[in-house]
Amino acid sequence: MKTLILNKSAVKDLLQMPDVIKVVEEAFGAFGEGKANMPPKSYLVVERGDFRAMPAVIPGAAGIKWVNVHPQNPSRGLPTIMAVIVYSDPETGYPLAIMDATDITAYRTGATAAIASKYLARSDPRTLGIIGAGRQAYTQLLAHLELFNFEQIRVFDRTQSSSERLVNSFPGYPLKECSLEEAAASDIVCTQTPSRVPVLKNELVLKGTHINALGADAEGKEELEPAILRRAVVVVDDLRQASGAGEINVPISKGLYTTDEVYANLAEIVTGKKPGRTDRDAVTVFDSTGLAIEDIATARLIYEKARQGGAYISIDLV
């Protein structure tokens, strides 16, 4: 057996959002049925950022993602987030592939949020609000455009050049730069900022809105005013991760929210153990911290495509 080596360019060539949405939703289904295993991600904090170890096993696949978050990296010409996946044969443990996972992380995060919107948003959303126009905003758009037809996509970022760049990257689609207030007044709102203080206030959120809260992925991060959570139907990707490092982590630490108030995890919704949206006027929130099952499902997809293609570097690693 040989180990495939897939760099960023190889992985990007093999990534297609419709495929990622399909395998990620299947992974949540397996997780909800007890056919996948995943401990919470482990954090290793260093001076300028942190590393996260994310192992998982799903039917027919196993692996671990090693991912960093270093906010000062752009000033050095490096991405804030970089990641590598070691993808293994669950029967033997043999490392089948080592692959760049930076784009995998972005794509599977976009796919997961779109899946949450599929179950938790109104059935006829007409507007999408993007709050934070960084790298993650691009895959949020790619994924949501696969599942929904929007009349208008409203983009807000504190840095105008970022919002302009995002709008110009999707010619032919109804994107427009707007204020925070206008972006918040959308049927589906995706927040992807690194904020540690709430950027989205309760008074801006209309009845029937679905919010994908994506930016809070470490202890102390917070994008939503706690009053939003208290009025909303809250769904998490994983309660263990969310309570320690997701959108609900700060309100819990301050005694403003409890885990008992969480309605469900996404796997329960996907498998039909709990219904998704049942009230057209309810506010719904998906607290996304990013799960290893999403990464390994996508890694399996990439590995199978690469193996069929056959034009990639392989080595005798073991």
Given for the second form:
2 protein chains.
Amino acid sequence: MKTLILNKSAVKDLLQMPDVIKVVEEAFGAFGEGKANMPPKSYLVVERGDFRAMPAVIPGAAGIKWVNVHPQNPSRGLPTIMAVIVYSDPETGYPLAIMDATDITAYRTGATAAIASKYLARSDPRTLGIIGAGRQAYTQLLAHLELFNFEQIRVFDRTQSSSERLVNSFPGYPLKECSLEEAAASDIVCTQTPSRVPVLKNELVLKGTHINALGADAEGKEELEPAILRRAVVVVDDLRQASGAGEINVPISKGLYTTDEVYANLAEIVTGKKPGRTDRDAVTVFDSTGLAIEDIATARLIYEKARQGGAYISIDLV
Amino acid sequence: MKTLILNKSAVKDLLQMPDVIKVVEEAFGAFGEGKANMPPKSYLVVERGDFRAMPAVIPGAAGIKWVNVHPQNPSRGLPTIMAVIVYSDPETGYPLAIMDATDITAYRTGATAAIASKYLARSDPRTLGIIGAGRQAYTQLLAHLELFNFEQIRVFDRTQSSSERLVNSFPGYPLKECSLEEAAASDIVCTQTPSRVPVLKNELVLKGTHINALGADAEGKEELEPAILRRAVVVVDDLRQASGAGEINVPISKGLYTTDEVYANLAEIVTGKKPGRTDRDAVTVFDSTGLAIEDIATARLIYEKARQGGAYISIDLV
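Write the structure block of the form predicted together with a further copy of the same chain for the protein whose form predicted alone appears above.
Now the complete complex, all chains and molecules, led by this one.
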């Protein structure tokens, strides 16, 4: 047996958003049917950041993502977040591949939000609002462009150079820079800021809007005014993770929101156990914290593609 | 930045037991002083076995071991246990190395037991009893031979070919095959069986004996008659892990032993917060479940040696 080593450029070459959307949706389906499993993410806090261990098994695949968040890295010329997946055969435990998972993380997060939009947004969304134009905004856009045809895509970032760069990266698509207010007044709104105070106020959110809240991924992070959650139909990726580290974590800790108010998790929606949007005028919120099943589903896709051929390093690792 | 890929043979070439004993003891020291940290091992159960995620940070090093236990593997020509470590820079999160950790696991387990023997056995042990002559017995012997000069080493295994093979693997040392009774009547006794019913009875244990109980590493496993624990000064590697999966787990679940009866953890002994053996006639037991700090300390050793030179694969992984 051999272990494939797939580095950043190999993974990037093999990542295609339509495939990622497909396998991530299948993973949520399997999870909803009890055919996938993952223990809670575990955090290892170090002086300058933290590491997260994210193991999961889905049908035919198992593995773990080991991902760090080190906010001071950019000053050293390194990305804040780097991730590696050990991809294993669930039948024997054999490590079939080691792969970079930095782009996998970005792609699967975009794919998951677009899947949530498919079930929770109005069926004919015309406008997409992007709040926060950093790295994660690119894959949000890539994924949503696969599933929807927007008349206008509105981009807001506090740093103008960031929104400019994003707009220029999608020539041929109807992107434009705009104010926070205009971005918020869209059929689908994706928030991906590192904020710890709500950037999106309730009064800016029109009826019928679907919001993907992606920024909150650790205790103390918050992007939406809690009144939005109380008004909305809220769907989480995982209730335990969302309560501790997702968009709902701060409102819960302040007593402004309770887990009982959460309508469903995404797996229940994907498997049809609970309907998605039923009321054209409802505000819906998807609280995304990122699940290990999304990573392992995407890793499986990459591994299967790599096995079909290519000049990859293959070694006797164990 | 580059990531080193260190496969099984590279790691094996770099592993030296005296070094492993040194760095593992240092890691326990750091852990006792609050300078090392690890969340609890997390288990991912799959149809034919399980995976364990073991992250840790020690001074200057962080990482995670991903290790499987698949009991049916030997029938497929694969080892039951395979392990990989992602070794990371705690300052930036960068994955400095990916390495096979199968031999690291065996070496650090041997080293930890020998460290426990150093503090808990009588100062002049003359005899070593080995109960269970499988894979793990080799590194128990290697480690104990570094720290002690035995007049006799007594080996018992239910399968005679196993004990024979172990005895023949250490020519020049005073090993001999013997009965369970004779092995048990030694100054230091190491048990490393996969048993779920006690193999070592209380009546076989002489006063002054130190026992390293290594076999129990999952719920339901048990090697020692509970009367031994009640009679002994018991030291664990980690109270939470030992209560759930170590030698004390079954007696606790049956109400025959309580965590209050545990004397100390190994870090407290190594840092001198609690004395080791004080009574020449006491029976002492070290309950080893295996800690992530042991793995990461050994991975650091291997990484530092590999960096000093050698023909290793080095790639742009992330």
